[in-house]
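Below, in structure tokens: the form predicted alone, a single chain.
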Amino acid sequence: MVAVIHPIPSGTRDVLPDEMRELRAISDALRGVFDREGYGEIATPSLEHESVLARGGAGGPLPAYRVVDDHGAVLALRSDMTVPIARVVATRYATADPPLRFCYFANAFRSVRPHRGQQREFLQAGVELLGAPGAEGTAEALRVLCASLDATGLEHYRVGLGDASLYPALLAEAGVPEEARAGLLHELSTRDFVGLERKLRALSLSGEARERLLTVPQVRGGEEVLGDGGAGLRAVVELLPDDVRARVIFDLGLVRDLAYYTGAVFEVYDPGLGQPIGGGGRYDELLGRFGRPLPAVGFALTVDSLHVALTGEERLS
């Protein structure tokens, strides 16, 4: 008998039983520390007005798929929690007293390449610390996210600790035209450093500033790193425990896809992953977009991804 093929959306996949007992599994030991940190479960619709998501920023991530509904209402599917918690917190806790703390487990919907591996819908597990400003709220989110990883069972995996406004203030010292700046963040958000040096020498720059603004984004390492301009991200650290702070890798390049972050900003690498298993940073004008100004920070990491660190990693031992 010939088998039937009936396709599915691309950038989508079935998960079968038995991975799904060990995606189960990682989200029960995530879930375990989230609870144990004072995280509150919280759960939003998948389908959000555009308009709505739209106040993340420009820039961000464009939404998989929208819909029209019956009245007249353009939706699209979230490409992201962070959005739809600030629209939760401004309407539901608008006179709570902060920090308030949230956790997530949610599937996200992102426009990609899939014909690159990369998935359309994928499940997000993640925390939002709402209300807590500064240094002091960056270091809780990074041991959260350190225990959270731990308690899964990952072992080799770094913590990328950046600057989200370093490179914005680089180009703004420049003189590069703000029409330029989203096309050379892009290229940086995704690593591409030919095509970053291909667009700078597109502008009409000098040579050092091109220079500077083609090797700053490349330097990665210790504290000593971070020059006369890093007391921010060193005030992040010295709050850090001393097991979080030796995953810790400062990466003055660090730029992440998402238009609302403002400050630090950090990713999940791991030997046994190709590409980040996930990340955070803080976005401390996002809520005041939707009428509840309140410093925020937070993270997610993608399930799958995480799975498969945690296969990776086991081949490697």
Second form
Protein chains: 2
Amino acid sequence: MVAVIHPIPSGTRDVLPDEMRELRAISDALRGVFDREGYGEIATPSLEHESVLARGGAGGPLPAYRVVDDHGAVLALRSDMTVPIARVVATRYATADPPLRFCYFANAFRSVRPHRGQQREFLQAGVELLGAPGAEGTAEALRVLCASLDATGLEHYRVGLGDASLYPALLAEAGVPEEARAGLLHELSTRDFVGLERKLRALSLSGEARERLLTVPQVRGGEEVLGDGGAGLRAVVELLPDDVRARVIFDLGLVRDLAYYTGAVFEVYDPGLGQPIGGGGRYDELLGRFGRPLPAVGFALTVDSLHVALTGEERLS
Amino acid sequence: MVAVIHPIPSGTRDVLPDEMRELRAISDALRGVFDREGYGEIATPSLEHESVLARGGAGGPLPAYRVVDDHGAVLALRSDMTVPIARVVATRYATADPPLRFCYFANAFRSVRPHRGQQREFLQAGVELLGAPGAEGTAEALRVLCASLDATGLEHYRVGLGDASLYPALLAEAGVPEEARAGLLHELSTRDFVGLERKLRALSLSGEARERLLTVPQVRGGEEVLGDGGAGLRAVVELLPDDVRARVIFDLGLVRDLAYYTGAVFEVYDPGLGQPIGGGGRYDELLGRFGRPLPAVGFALTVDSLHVALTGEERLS
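Other form of same protein, the form predicted in complex with a further copy of the same chain, not the form predicted alone:
Below: every chain and molecule of the assembly, starting with the one above.
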């Protein structure tokens, strides 16, 4: 008997019970840690007004799907939960004393290239810590991140730690024109150093400046790679417990593909998977755009990717 | 300090941690029963091709949102999980031996009137039992339904049980023209007996036939209300354990608003809530439209409504 094929949207998939059981176990493990650490779960609508999502800033992921509702409102399926939670904090927690701690388990939707195996709809698990500034807030987020991953049983992961303000500062210092900066940051966010070099060559820069803009973001390692600009990151790791600190690799070229990051940024890697399992960082300006200025930090894990990494570790061991 | 208002789409809402904790507890209780009863959880994309949803049949709920993706495909946010699971069964379980048992926890989207307090996006928890025909399959669904509600702590609910084929048979018997039937069934699905009477008066029927078409669907009660046409429902309740049987009220006018129901249909009522918490029924024709003809039965509960009913029962007690 031949199965009849009924197509599903490009970049989406069905999850059958055996896999679903494992995904649920991962989510339950994460939720246990989020709950223990005092992060209260929030749910928001899958659709947001496009004007709300636009406050997340330009240069972020394109919304995968846009719709007009029967009131003529332009809506889009959310591309993350950080922007919706910023909206909730500004509207429902306008006078609540910080710090505020929230978590979520929610599908996000992005415009991606399905032939690379990226999903247009994916389950994210994450936390947002609002009103906890600087190194202390960032250190808490990293501690909760590692506790969450540990709870799932993942063993060999590392956390890349960088600073979203570092490369923009280098670009300004080298005199790269404003209008060329977004394109360079995009190449960096996709780790396309060939593309970065091509774009740098097209600019009229000194050989020394170009060299610096190409090599600095490729530097990774322990604290010895941090120069004078690394005081902020050094302050973060000094607050980390030893087991978390041992996971950190400094990565001076780390740039996240979401536009709202302002300071420390991080990504989770695992030998069981060829791409990041998730990541996060500081977004100290975003809440102000919604009318409740609070420094903030958070992270999101892609539950599917975490599952693949766990399976990969089992296979490698 | 005044909160800044950032709108959310009409008919949607944010759920904050205190409520979310209670919703999670309800979902966990339901999942525990579904799992114990052998129903494996499935997840499907939020969006489906409109052509797939159309196989669910005309007359069902309108999709709340429709989008065109970058390949030009016309997609819509699913309005239930029964149609997506029928698709999954036809494509991924084309040769699996029945019966098949699946469950889900998934957001569904419908075009509703928000001013009535109905939600456009809502979390449904439900099961589908595929390849279990007739009274035995229906009895299992009712047993799992009541075990699930019991597990959440709901105490005073009742299950209305009717037959989706009953009123269409009465309409045919009375000689109501085909083209008038859908309108009459729609009035009945919304329990609008005034509208039903108005539509019946517009038809040229004998006074006796009109009276019968108006009064029969208002009959509710114990087994004594079942006439000769009620043999199918009587067979179902005879298979039910006493505690489940005690919950059942026969309702000869019960018509669900989804177009694929073919036989027994049911709805859950509770004194804590003015509208059904959920419901289900037999859909013996739907899977055939996807290429794997199997008789089927299922139910869906709206988790939010169940939560309101539980809160209402506490207040009433």
